[in-house]
Structures are given as structure tokens and as C-alpha cells.
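Okay, so here's just one chain, in C-alpha cells, the form predicted on its own.
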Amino acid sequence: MSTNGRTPILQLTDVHTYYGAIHALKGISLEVYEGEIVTLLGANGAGKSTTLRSINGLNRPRQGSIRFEGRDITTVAAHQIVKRGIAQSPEGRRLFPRMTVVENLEMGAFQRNDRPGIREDMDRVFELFPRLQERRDQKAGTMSGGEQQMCAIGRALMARPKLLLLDEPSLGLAPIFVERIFEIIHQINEQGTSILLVEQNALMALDAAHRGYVLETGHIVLADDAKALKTNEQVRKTYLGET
């Protein structure tokens, strides 16, 4: 895996997340360099979720650290790792479904006061997602699947991350929605945002990524470039279907 001597924006080293008893995460290692999109592989009950939940700050690790811009984030609340420049799009999407999409979208814009830059980026959003700008008054809850997906993308964008985590954001989409939101992803990362990508599509994940993880109950058990995991017998056989 060629990272040309770069330091990574994101590195998490021997991290171990419960849940009460469960131990969910058992010494998970991996790094995203800038730039990159990283996707994480793996079964349903694997870690994908733990380990966005253990960098976000919503699921403190009680052994292990991660560092973000080489500074330690382990510990520090969920609404300061935002400040930092981690933002996520959420498993589910998760939007305010009575707010409108404008409102939606400004709550991804909540802890920033530089209004000539929100605007600013209201206006990215907008144009990486036209049909929110159609929307744009409509109730989040009153959209399509796909419109709603693009909405929570949309959201974490205007915290101007510099790392984006995304959580099965095809899922239950409508294949043409799929493509679309992956084509985004493409954009948002040649825009210079760097992404961590959990997907149970995995053919899809692997075709965008650079680089990726394979988690087995709360274990890595492969990591390599995506192009070498799409050829791996055991990604095939467990993750792209083939017999």
C-alpha cells in the first residue's frame, strides 16, 4: 500500500469500543492519508458502524487512541471532533423530517458563524446536488429515499470537513440513485475531502476507493489498495458474491 511517506489525517492504533459488556472493537488499526476515500468491508455486526461511532465521539473507545491532524481525539467530545473537521452522514440519513432542506442544511452549518461561507457552501451543495435545490423548501420528510440521502451528504458537508465519514449511504436506494450518489462521492473527494466510506456494497465501494479494511467481528483481518482486494479470493467469494 503506497502512502509516499505521508502522514495520515486519520489514524486510529489498538482501538477497543464496548457496548456495556460487548466488546465490538477488538485492537482495530488503520489510517486515511489526505485525500484518500478508504472503505470498510464487512458483515453485518462486523465494527463498520463502532469505528465511525469511535472516531466521531459518540462511542468512546476504553482502550486504544486516535489522532486526527496528528493531535489525540480519543477522548474529546462529538460536537468538538466536528470543530476539528470530521463530519459524518449518517447510517439511516437521520434528517429533521418536519424541517425543510434549507433548514436540514443549515444545521450541518451550526457551529460556524462566517456567513459569507455557509452561503458559500449552501451553494456547493447545490450544485453537487441540483435536485436539493429544487427542493429546497420541501420537508425532508416528504422526499424520495435518494433526495433524502443526498440531503445528509449535503448536511455534513456544510461543517466543511476535512474528512467525511459515510455510513451505507446506498442503502436502500434505487440503483440509478446509487450511481448518482457515488458519482458524488467522487466529487466530493476530488474536491479535496478526504473520506471514510462504510458500504455493503462492496463492488461499489471498492471501484471508488483507494484503499481498503476488511472488519470481522471487531477484528482487520485484510487491508490493501482496493484495486488488490477487488481480485482477493475470499473478498469475492465473501463480499462481491462469486462461488
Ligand SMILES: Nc1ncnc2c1ncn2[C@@H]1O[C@H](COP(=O)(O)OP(=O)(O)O)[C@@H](O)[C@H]1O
Second form
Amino acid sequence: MSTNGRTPILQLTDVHTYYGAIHALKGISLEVYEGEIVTLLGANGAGKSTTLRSINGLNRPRQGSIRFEGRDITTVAAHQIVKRGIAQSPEGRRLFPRMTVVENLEMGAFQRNDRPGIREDMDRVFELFPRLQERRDQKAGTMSGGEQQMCAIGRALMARPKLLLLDEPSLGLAPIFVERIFEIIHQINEQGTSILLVEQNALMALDAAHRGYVLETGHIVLADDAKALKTNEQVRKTYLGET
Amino acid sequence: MAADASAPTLATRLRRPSAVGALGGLFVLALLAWLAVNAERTPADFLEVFLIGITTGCVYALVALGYTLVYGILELINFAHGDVFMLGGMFSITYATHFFGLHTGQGVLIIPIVFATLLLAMISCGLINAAIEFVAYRPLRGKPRLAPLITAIGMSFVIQDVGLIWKGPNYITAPDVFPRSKVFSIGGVDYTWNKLIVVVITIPVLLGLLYLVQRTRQGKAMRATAQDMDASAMMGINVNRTISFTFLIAGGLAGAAGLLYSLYVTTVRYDQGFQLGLIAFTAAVLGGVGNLPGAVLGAILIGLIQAFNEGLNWHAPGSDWTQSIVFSILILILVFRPEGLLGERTPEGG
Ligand SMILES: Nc1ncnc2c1ncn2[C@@H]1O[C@H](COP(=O)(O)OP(=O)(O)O)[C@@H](O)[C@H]1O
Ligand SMILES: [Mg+2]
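Moving on from the form predicted on its own, kindly provide the form predicted together with this ligand as a structure.
Let us now look at the entire complex, which starts with that chain.
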């Protein structure tokens, strides 16, 4: 692995997370290093979204720890997480449906007050997604799935995060949109943001990522370089649709 | 999600058999005809009743906004809200007479007293409403809808009992300080100071609220929280604090309504919030629950309907029928136009 000697920007250690009595994460440990794209693969219900919800404070782990930039954030309130430098495009996009595109993007920068910086980042988002600029005054709830996904990613970028969490950004999108989204993920990463990418589209995700983890019913069953995972027999069988 | 919500209503509106629409149209026409005949026969009475309706409508609007704000953010019908309004009336009378020694014949001195009382009543009711949320509704967040709803009904009884214990079972009276002399006359009808005062206090409160919700950072947080709580937390919004703030504002509006009502009507009793609350709730539903301008529109309409019903001479059903009429309206809206007159279910006022 190419990560020797560095300290991770994000580190989960033996995280257990529950929904009531349902034990959704049964001891997850993973790292994201600065500048990396790390992908989290797994079937529906494996616990990928729950992992992200544990990181962002919406579903606090009952056991284990989460560290970000060396500091423990396991019990930090959800609304404080974004200030620490973690933003996300959540599962189902979760835009504010009755706000316009611009208003949604502004919400992404809610906890910031450097107006010039916010304007700069808005321009940057419009550069990444010219489509959003065209739709800037449209209500987010009335846009197509692909446009909403762009808006959700754009909104997360408006927080100027150090770490970006993306939950199935390609879900339900037409193939051209999927390619475009992955191009943009690559671009965002090149501009210096670390990314934890949850995907069911394993092939695309492994192409984009440096490293990957495979999740099964709340356990991590595989962890390796993306290239190695792509050639891994088990991964090919289960996630890349080979027989 | 807005598209999901509005698409079916639009579709049902288009699909709905036009017989019902025609019947509704006929009913509204008959109502207008009845009003026209009354206006024709006794124009002065009509005008006077109209002005009374606007005045009560203002009080209803302040209370209706509280229902709509809370519904917009939690999708909870806060049944205790009317009772917070009642407490507002009791606070107002207590502050004005016991603290500030308000009595009739004080001249312009009543102005600072009324404003100080208004402020104190708003603060008191705001804090009580926020406390109710904290104690009774917050622990039930994420539980099935029925749980907080039943709790709200329980809170309503609790507050009524507080009023009963505090002020006893009889009407308590406020000094009759709003002058009834005329400001101006139109069509032979005097527009009196007491009505004008109610409107003059209501309007800036409403404008302040609109400004708060539409233009401030806190208002932005309220709108976002109303649309998606988890996403709001991800944006860095303290959702709990935003909900507390919403209850504080709603309670403050109820406090303002309590002051106006107690000084305009001059009597308050422990069970008064229940009936007025249901009227105001109907107003909120009529305007489109969750919609701020809708709540004001609905409240003015209900105020007018009540005044016409109770005050007109020619074939008006009379005050015995007011409750029945208000609830018939509530049922008709819920059946035929659940999204209300102004449609969209938004707290930001579309
Ligand atoms: N809100 C919830 N309530 C109860 N169980 C849930 C909830 N959300 C997810 N789960 C359960 O937690 C497990 C992990 O779900 P999730 O993290 O959403 O999986 P993935 O994102 O990998 O599809 C699943 O077994 C799922 O049924
Ligand atoms: Mg998921």
C-alpha cells in the first residue's frame, strides 16, 4: 500500500453502530489518508450508509472511536461535524426541495461567514457543474435525479471540506451522468479534497479510487489497493458481475 | 420532494368530478349574494361588522401563525397552543394591572404600559412554549406521530388547569383602557380606536415575523429544518436549537394575541384558549397549514365569517352557530382542499 508513514485524516477503530436493537456495524475499522479517494463497496444493507452516518454524527456509535485529523470526533454533535471539515452528499441526496439551487448551495456554506470565499466556491461549483448555473433559480425538488446529484455534491463542496463523503452518487443516474460524476470526483480530489466514496457501482468506483474496503453485513471482509481489489476473485464474482 | 407532494394534489384537483366544484362554486355564490343583500339593506351595519371581523381576524392570525410555524417544522398540531394564548391573556392582565398599575383614565400613559406588557407577555409565552416543546415533545421526536399528538392534547389540559388554579373558574377582567372614540367615519360608521390599536400592534408583529423567517440566518435555519432535519444538521444547523427557537417565536405570537384579546375583549377565562385555538387552527388549515401568509389570510377570512354570522341582520344564523360553521369549514377544507387556499405546504410562504 502507498500509505506507509503517514497519519490518516480519518480513522475508524472498531466502530459498532445500532438502529435500536439492530446491530448494523459490527466493528468497522478503516482509514482515509490525506489526498486519497477511498471507496466503500458492499451489497445493499451491508452498512455503507450507516458507516457514513456514524462519521457525521447522525448515528453515534455505541462502541469504538472515530478520529478526524488526529482528534476524537466520536461524540461530536452532528451539526459540529461540518465545521471540523467533513461534508457530504448523503444517500438520497437530501436537498432542500423547496429551495432553489443557489439557496441549496448557500445552505452548504451555512456555518461559514467569509463572504468572498463563499462567492469563490459558488463560482467553482458552477465551473464544475455548468448545468447548475443554468438551473440556479429552479427549485431543487423539481430537477432531474442527475441535476439533484450535482447539486448535492456542489452543496457539500460549499463547506470547503477537507474530507468529502459521497453516498452512492451514481445511483439512478443515466450512464452519461455517471461518467460525468466520476470525472468530477476525480477533479475534486485533484484540487486537494480527500474522498470517502460509497458505491454499488464497483467497477467505476475502483477505477476512481486509490484504495477500497468491502463491507458485508456490518463487517469489513476485504481491504486493499483499488487495483488489487479489481483483480480479486471474490470481488469480481460478487460485485463486478462475473461468473 | 416538493414535486412528490404537489403532483398528486394537482392531479386529484384535475381529476375531481366537476359536480363538487360546481356545488362549491354555487355555495360561494350564494354566500356572496347573502352578503350583498345584507350590504344593500343595512350598509352601515355591514361595514361595522366587516371592521369587527378584520379586528378579530388579526388576533386569530397571531395564534394561527403559531400553529403553522410549529406544524411546518415538526408536522405536529400543537393542541396546547391555544392554551398558551389563554395564558398570554392572564399574563397580560397580571402584568398590566399588578406590575404597572394600569387602570382607566390614565391618558397617554397607557401606551408605554401596553407596550411593556406586550413585550413581557410575548417573552413569557415564548419561554413557556419552548419549555413545553423541551419537556413534552422533544423526548418523543422520532416516535410515531400519534405520541406527540396525544401529548399535545394532554399539555392543553395541563395548561388549562394551571390557568384554573391560578385565576379560578370565573372570568377575570382587564381594565377597559382601549378608547372607543372614533378615529374617522366612513359611510356613517365610526372606526374606533380600540379596533385600530389591535391592527396597529398586529401589523408590525407580522412584518417582523416575515422578516425573521425570510431574511435572517435563523429564519434560514428554520426553513431548512422544516424541509429536512438530517440534511440541516449536516449543513451545521443546530436542529434542536432551531426547533426551540420556533416554539419561542410561536409562543411570543400567542402572547401578543393574548394581550390584544384581553384588552380588546377585556375578559379572560381558563378555558378560552381551547375554543379560540380551534378557530385559529381552522384558520391555519384554511390558508394552508405551514404557509405563513396563508395563516393570516385564513384568519382574516374566519374573523369575517364569524363577524358576519354574528352581526348581520338579514338571515344570519347567529352566534349559536359560529362553532358549527367554523368546524364545517374545517371539515370541508380537509375533505376537498387539504392543501388550503394558498396551496403549498411551506413555512417560508411560497
Ligand atoms: N433507519 C433504520 N432503522 C433500522 N434499521 C436500519 C435503518 N437504516 C438502516 N438499517 C439497517 O442497517 C443495516 C445497514 O444499512 P445501510 O447502512 O443503509 O446499508 P447500505 O448503505 O450498505 O445499503 C441494514 O441491515 C439495514 O436494514
Ligand atoms: Mg446505503
